[in-house]
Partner chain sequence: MKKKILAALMVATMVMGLAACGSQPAANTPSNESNAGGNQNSTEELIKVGIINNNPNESGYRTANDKDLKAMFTEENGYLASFSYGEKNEEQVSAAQKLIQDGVDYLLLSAADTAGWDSVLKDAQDAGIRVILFDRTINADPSLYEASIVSDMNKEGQTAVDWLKKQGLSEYKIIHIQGKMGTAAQQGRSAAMDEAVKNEGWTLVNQQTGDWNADNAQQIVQSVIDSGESFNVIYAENDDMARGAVAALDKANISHGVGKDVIIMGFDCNKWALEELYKQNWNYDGQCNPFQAEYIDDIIKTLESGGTLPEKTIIMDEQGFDATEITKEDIEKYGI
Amino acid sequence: MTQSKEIKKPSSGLAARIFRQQMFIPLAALFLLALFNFIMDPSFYRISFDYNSVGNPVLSGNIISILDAGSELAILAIGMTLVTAATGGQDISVGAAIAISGSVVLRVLCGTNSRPDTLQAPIFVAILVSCVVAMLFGAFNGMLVAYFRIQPMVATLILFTAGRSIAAWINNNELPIISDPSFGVFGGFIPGIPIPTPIFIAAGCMIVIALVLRFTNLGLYVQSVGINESSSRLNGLNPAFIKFLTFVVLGLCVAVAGLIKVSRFSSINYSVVAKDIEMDAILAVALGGNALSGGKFNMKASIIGAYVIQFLATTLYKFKVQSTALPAYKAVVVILLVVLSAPKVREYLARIGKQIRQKTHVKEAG
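Requested chain, on its own and in the form predicted alone:
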């Protein structure tokens, strides 16, 4: 009997440690969605070869769609995680900023003609200009938050309100269209490669941020400022600059996401492009188990959270839920996260778990 107790106690401890892991929430949500779809319709996971409009073979299926459509959100989750961890607030202007960066790309490529027969500038130049503009807008938000000490949500409300009008103004309120197929590669497929290009772009961004966090002190500095700004200052850090830098990084993420968005259609609709994506980016950070009040963060969990959101959206579309109803389902996820994150709820669950373990040990001893 003693030997049996020695075997069972570690297992209960292991279960408790698993539940406490930050990755548990997004992985559990991913597992539940995967299991639901497997039970309801195993064909959900079927992947097949099809041909696109130009006759190139491409992979198609729900999993490919999730990885493809979730690319922009995963990229935004990287920058949003850093901003949240450092400032304890969120940037609600990323959707409008995507409209601006996408509009800049099209303006550079189209020149003065909104429907040119040929590109008026190299695509690389358009991407570079877009990155600079998006980072400048990120710097504007960062300056308001870091140096003027305005709450992040209030500071970014300025660009949230004016951003789409600025995007329309950049192209003289016209809807530019690019007919050159080379531009569509970034949001579509590279000829001869059946996997959507946004998947590669998102993977590249993940590799870059992983290397940055691994070989620099950015992650440590961000967490230090988010946990205790005064203490980090006493340790020689510049909290204002760290906060400012996170907004600039988010601006770069916005530029990449904006490139993918406009490349998908080779055009832009200022009022619709990236609509409500800021809420999804914040939800991805929360779903990853990161505290929205700042401090410690887990980048991998945020990225998984982004794909969980896209998995949920794809599942709902699969079962013919109207797009207008999607925010309601996401609101349910937000409510569950907020409730489970509440200190009193966590204490209550921990107390119940402790009582269950005690009763189990008493039965084993008996």
Given for the second form:
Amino acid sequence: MTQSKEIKKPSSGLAARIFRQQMFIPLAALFLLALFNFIMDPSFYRISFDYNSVGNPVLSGNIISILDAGSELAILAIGMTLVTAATGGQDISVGAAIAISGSVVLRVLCGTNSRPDTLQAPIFVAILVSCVVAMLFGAFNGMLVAYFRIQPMVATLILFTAGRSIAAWINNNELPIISDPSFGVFGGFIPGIPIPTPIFIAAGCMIVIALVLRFTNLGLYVQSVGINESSSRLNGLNPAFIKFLTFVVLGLCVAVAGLIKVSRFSSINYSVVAKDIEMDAILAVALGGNALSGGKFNMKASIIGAYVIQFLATTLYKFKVQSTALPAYKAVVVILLVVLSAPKVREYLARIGKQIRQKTHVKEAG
Amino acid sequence: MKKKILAALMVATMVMGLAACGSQPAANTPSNESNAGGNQNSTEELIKVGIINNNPNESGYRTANDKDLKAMFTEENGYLASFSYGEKNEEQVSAAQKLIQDGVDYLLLSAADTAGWDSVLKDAQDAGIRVILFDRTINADPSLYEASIVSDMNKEGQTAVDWLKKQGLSEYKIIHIQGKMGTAAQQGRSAAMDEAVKNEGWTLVNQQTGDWNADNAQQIVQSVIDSGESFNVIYAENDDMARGAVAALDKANISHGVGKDVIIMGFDCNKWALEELYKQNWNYDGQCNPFQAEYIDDIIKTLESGGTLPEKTIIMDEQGFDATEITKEDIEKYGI
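And the form predicted together with the partner chain, for comparison with the form predicted alone?
Below, the chain from earlier opens the complete complex, with every other chain and molecule after it.
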């Protein structure tokens, strides 16, 4: 979605045009983080080729780590962007929903025994079931928001509170551990391929959503509902259904992210799996310069926003920031980014850019 | 047409409702009486305990704790127990008030929060109910409760660090993965390590919080590996984070466990973690004892027989397991 380009006014200068671009904020943040790391320690970008303990070739390095660990967040950012755009609200239950869908995957694979030696069901069945379950929970949220007209944050508060207990209940509060290495593929490596699988899965999701937005009217409909619900109804859309649909899509994203999460360790911890990931997903949408009050959205910007968050996390780990100071560092960066992405500030920056340009113009002329 | 169907439906529900009203008391009265009769006989011998715990789904520790309590406080053991759970103080306080009204003999409490318990415990005292705290202490006057059974997190950390000292490595280069900052477990387990680093001249390659999360721990260890620094000990403050760390090591083909390149230390003694120990993939696991029921049972028996407790604060026995010494029986007995 590149509708932000249409805002360009031919009269304004290059700087102003750049500042007004929605992609500017996440890209600038990414660039600043990258530059900072490059100056502090260029070896940050070193990528090495090794073999892991089971003899698979693997690429490792900070960049690979960022792409790998940021996958779940990027996938969630896709769904969260759509929900935000259509409803003008956010789903705060995605972390809990990941616990549920992850728990479902393990339940199907383990059957009644929580420590099976062999898988009790084919993996694709487990994935299918978890997708259905996650979409049902998404549909539940969507129904509350679209048809009962409850504020999204309040509606999803229900699942946010209950989700992790439901996840534990699905597995009788036991801790399933899968010993079959074939399940670890989704969060690890495909034998013989040195790039972590989550990167492929995330890329796949991005391609799918890009195709959907390109070849269907979903993007247009979502935005028109978000901008003006009544006028989109007058134009023949069904706003309630479109809102509902965005939550179901987010449910699907949750199922994919949940699969990666549980596959990483072939197990689950109900209380901490994907903890606080909902806040990061919302932040990714905000960093992408999308209005949290709904309406226009830019999917690419959201996804880049997600990787910015992971880049920041990895950078903080890399520089061994004191544990007690970690939240403060994060907060400072987040405040900076959010302030920069505020329309007022960007307008101001654009104006300054214009002035500078005019001055140089005058000098050249004189 | 629609209206007619609706009307018919409503009539039907009303009739059903009436029928239900009519039949319920008739069916219930005899069973109620027999219940009351049965209770009256048994309650004279049974000790009524009200147990307020945290959400059993919170962690493996809590699940084991809840199971242990449920196994102990049964009618066979002479107890009439009612359980309630709350993740927040308010929920727990209102549960406590209800239990006080029910007139229990003992109130067993694992408080969600340390503050805000004075008035409700005062009520309990006035009603002649004795309060026993387990697992978590509270900020209240000690006269308000009979006993407090706790884990000594500092001791847990100390036991682990002492074990590490005994390994006699030529140099100690440690990645220390902390729990959620500010929690009692984190503070206790970190304190011993910080102390040892200062006194023994050990090197902390990285000290970072993983918020009890395997994912974060993996990323922390990964970032150290990516920066090319060497290390030979991973001290993770719970099992999950140790598992995350191990995942990062496996990816980089760094050997770990008994007699290998990196020593792995965890806490909490989850069953699966002890199995890793048994397979010698890890080296050490420190216990955080969730089995408090036996201690509570002892206290109640002492108090019932008119005895007094030597100490108000009772610290549970907790041990650390070494991969070279652990047995199958240990896994069954101590694994949670």
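Numbering follows the first chain given and starts at 1. Note that the rigid core is defined as the largest set of C-alphas that superpose within 1.5 Å between two forms. Everything quoted here is computed from the prediction, not taken from an experiment.
Which single entry of P191, V321, L292, Q223 lies at the hinge between rigid parts that turn between the two forms? Where the C-alphas swap which rigid part they fit better, we find V321.
Treating the chain as two rigid parts, state the angle between the two forms by which the smaller one turns with respect to the larger, in whole degrees. Rigid-body rotation of the smaller part between the two forms: 16 degrees.
Taking the rigid core as the frame of reference, how far in Å is the Cα of A328 displaced between the two forms? A shift of 3.5 Å at the C-alpha.
Value in Å for the CA shift of K354 between the two forms, taken after the core is superposed: Once the two forms are fitted on their core, the shift reads 5.8 Å.
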